[in-house]
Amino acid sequence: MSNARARASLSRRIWNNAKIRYSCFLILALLLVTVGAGLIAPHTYDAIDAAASYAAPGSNYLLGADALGRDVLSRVLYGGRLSLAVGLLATLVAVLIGVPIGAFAGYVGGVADWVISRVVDLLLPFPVILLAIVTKMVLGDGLLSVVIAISLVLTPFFARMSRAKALSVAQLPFIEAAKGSGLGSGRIMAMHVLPHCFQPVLIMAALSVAFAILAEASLSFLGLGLPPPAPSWGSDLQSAMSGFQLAPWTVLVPGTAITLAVLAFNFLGDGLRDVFDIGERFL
C-alpha cells in the first residue's frame, strides 16, 4: 500500500509540475503535426511552383514560400518527422548503449570500469561535425549516418552518469544481501542496479533529445544532414539564408519550430529534475 501511495504522490507531482504539464502538451502536438503531416499539410514538401517563389503568406501558401516556390507550412511539418525523429531514435541508442555500459563499470569496478572509463574519456570531447564527416563517409547519406553520428556523442554522457549512480548504488547494504543471497552480478545489475539510473536517466533523456534536435539541424544546415530535397528544419534555414531579407518568413518559420522542440523538451528535463529532486551531481 505504501508503495501505491508513493506511485500516487509521484504522479501528483508529475501532474502539478507546470514545465512538465506544458512541455508535454507541445511535444505532443509536435508529435502529431508531423507524424500527421500527410493529412494537414496543404501540400507535397517537393511540390515546386517557380511562379510563386517567395511567395508571402496568404490563402495559397498559409506561410509563404520559399525560393522555388515550395510551401513553407508543408515543409515545417515533413521536416519535423525527420528531426524529431532523428531526436528521438539518437537518444534511444544512447540510453540503450551507455546506460548498461556504465552500470556495468561502475558496479563491477577493476580493470573492466578503468578501461571502459578512458574510452569514455576519448569520446567525450569529439564534436558531433567530425563524427558526423566520418560515418558519412562510411555509411553514405541518410537517416542512418546522422543518428548514429549524434548517438556517439551522446553515449559517454549516459556512461558517465549511469557509471557515478552504480557507484554510488554498490555500496548500498541491500546490495551485500543480494550478494549474500546467492544473487549474481548479472541479476543484481538487472534488478537493483539498473532501475536506481531510471531517474537521472530519464532527466538526460529530455534534454539530450533537444540536443540531438539542435545537433540535426546543425548537421543539416552545413550540409552533412539528409541531402536534398529531404525536408528538414536545418536545410530549410541554410536555402532560406540567401533570401532572408526579402522573405523572413523562409527563415523565420523553420527557425520556430526548432526553438519550440527545444524549448519544450529541455523544459520536461528541467521539470523532472524538480519532481525527482536530482541534483547536478549525476547530470
Contents of the next structure:
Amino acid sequence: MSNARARASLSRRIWNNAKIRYSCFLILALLLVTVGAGLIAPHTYDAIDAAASYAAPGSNYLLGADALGRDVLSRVLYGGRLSLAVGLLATLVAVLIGVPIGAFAGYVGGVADWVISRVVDLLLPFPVILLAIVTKMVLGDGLLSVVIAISLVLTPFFARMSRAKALSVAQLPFIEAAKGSGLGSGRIMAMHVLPHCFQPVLIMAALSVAFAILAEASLSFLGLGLPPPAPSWGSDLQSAMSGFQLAPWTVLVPGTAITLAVLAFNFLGDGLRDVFDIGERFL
Amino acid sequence: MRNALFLTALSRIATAVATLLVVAAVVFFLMRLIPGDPVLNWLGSNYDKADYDRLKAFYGLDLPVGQQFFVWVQRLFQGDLGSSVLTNLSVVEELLRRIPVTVELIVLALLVALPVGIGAGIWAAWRYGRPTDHALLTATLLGISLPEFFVGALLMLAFSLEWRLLPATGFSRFAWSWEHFSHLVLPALALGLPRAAVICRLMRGSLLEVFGRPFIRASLAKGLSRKATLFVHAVRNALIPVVTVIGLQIGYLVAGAVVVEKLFVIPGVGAYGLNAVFARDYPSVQGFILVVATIFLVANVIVDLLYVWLDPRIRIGPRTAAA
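Okay, that's the form predicted on its own, but what's the structure of the form predicted together with the partner chain?
Then the entire complex follows, led off by the chain already shown.
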C-alpha cells in the first residue's frame, strides 16, 4: 500500500518537474518531425537546384538553401534521424553492456572485479575521437561503426556507476536474507541488485543521449561519420563553413538543431536528477 | 609530505607508461586487423609485383605480426616512428613540429575554462537560489549542449565576419606577438567555454556541499566574515573534487582540439591525424594516436599531482597495503 503510494507520488513528482515536462515535449517533437521527415520536408534532402545556390530563407526555401541549392530545412529534418538514432542506439548498447558488467563486478568482487575495474579505468577518460578513429578504420564507414565508437566511450561510465551501486547494495541485510532463503547469485543480481541501479541509470542514460548526439555531430563534422550525400547535422555544418559569410543560415540552422536536441536530453537528465535527488558528483 | 608527493608521482608515471604501451599495442594490432591489404591501397590498381614486394618489405609488412610489433616498439624507443606513406617525411619530425601548437591551444583553452568556470561557480553558489544562480545554471546547461565547432562558428561570425576584430582562420608561428595570439583567441574560447560550463556546475555543487560542513560554521562563529570564510576556507576545500574532474575534462579538451583545429584551420596534431586517417597512412596514424594519448596521460599525471598538493591526506593508497 505505502509502496504503491510512494510510486504514485514519484510519478507525480516527475510530471510536476518543469524541466522534465518541457524536455519531454521537445524530445517528442524532435522525434515526430525527424521520423516524419518524409511527410513534412518540403523537398528531398538530396534534390540539387543550381539556380537556388545559397538562396536566402524565403517562401520556396523556408530556411534557405546550401551551396548546391539543397533545401536546408529538409536536410536538417532528415539529418535529425541520424543524430537521434545514433544517440539512442549508442546509449542503449552502453546500458545493456555496461550495467550488467558493472553490477556483476560490484556484487561478485574478487578477480573479476579487479579485471573489470582496471579495464573501466583505462577506457573511462579516453577521448572519444581516438576510439572513433580506430573503430572507423577497423569497421569502415557506416552507422554501425559510429554507434560502436560512441557506445565504447559510454559503456565504462555505466559500468562504474552500477558497480558502485552494487557494492553498496550487496552489504544490505535483505541480500543476506535472499542468500539465506537459497536464491542463487544470478537471481539475486537480477531481482535485487539491478533494480537499485534503475534511477541512476535513467539519469545517466538521458545525459548519455545528449553526449552521443554531440559526439556524432563532432565526428560527422570531422568527416568521420556517414559519407555524403547522407544528411547529418555535423557534416552539413562543416561543408557550410566555406560559404559562411555568404549564407550564414547554412551554418546556423544545423548548429541550432544540434544544440536544441542536446539541450533537450541534458534538461531531461537534469530534471530527473532533481527528482531522484542524486548529487551532481555521483554521475 | 615531499616523500609522498614523490612516491605518488613515481607510481602515476609508471601507470601512465604502462597505459601508453597497452594503447600502442591495441592500436597496432587493431590496424593489422583492418580488412584489405594496405600496400595495395597505396599502390592503386596499376603496379609491378616487384614494387609491391619492395614496398611491403620496406614497411616491414612481410614479417609476422608479432615480430612487426617488436620492431615497432624497438624503433619507438629509438625515437623513430617510421615515415609517412604519403609524403615520406619522418613521422616524428612532423609531429614534433605540431605538438607545441596543439599543446598551446589546450593550455590557452584551460586558461579560459578554469578562471571562468571556477569564478562563475563561486558566484552561483554565493547567490544560491537567487536569480543570478538560476541564470548561471541555465547558461551552463546551454554551454554544455553547444558543440565546440558551433561555438567557434558563432564566435567567428561575430568577431571576424561582423566586427572584423580577429582573424577567422589560419595560424602564424609562435612569437610573443599579437599576430600570433590573435589567431588563437577564438579557438581557445571555442574550446574553453563549453568546459567552463562543466567546471562551473561542479564548482557550484561542490561549494554548496562544503557550506554545510561544521568547519564553515566554526569559522563564522569565531567572527570571520562570510566573504573571508568563503575565500579562505570554503573555496580551497571545494576545489578538490573539481580538480579530479578536470582530469576527465582533459580528454574532452584533447578531442575538442582536433575539432577546433579543423574549424579554424590550425596546423596542429589533430589536422595531421585526420589527414592520415583519410589516407590510411598507418605509420602516421599510429604516431598520431601515440602522441594524443601521451598528451592526455601527461596532463592527467599533472592533475593527479595537483590533487595531492591540494589535499595532503591523499596518498597512493592506504599505508597498510604495503605491510
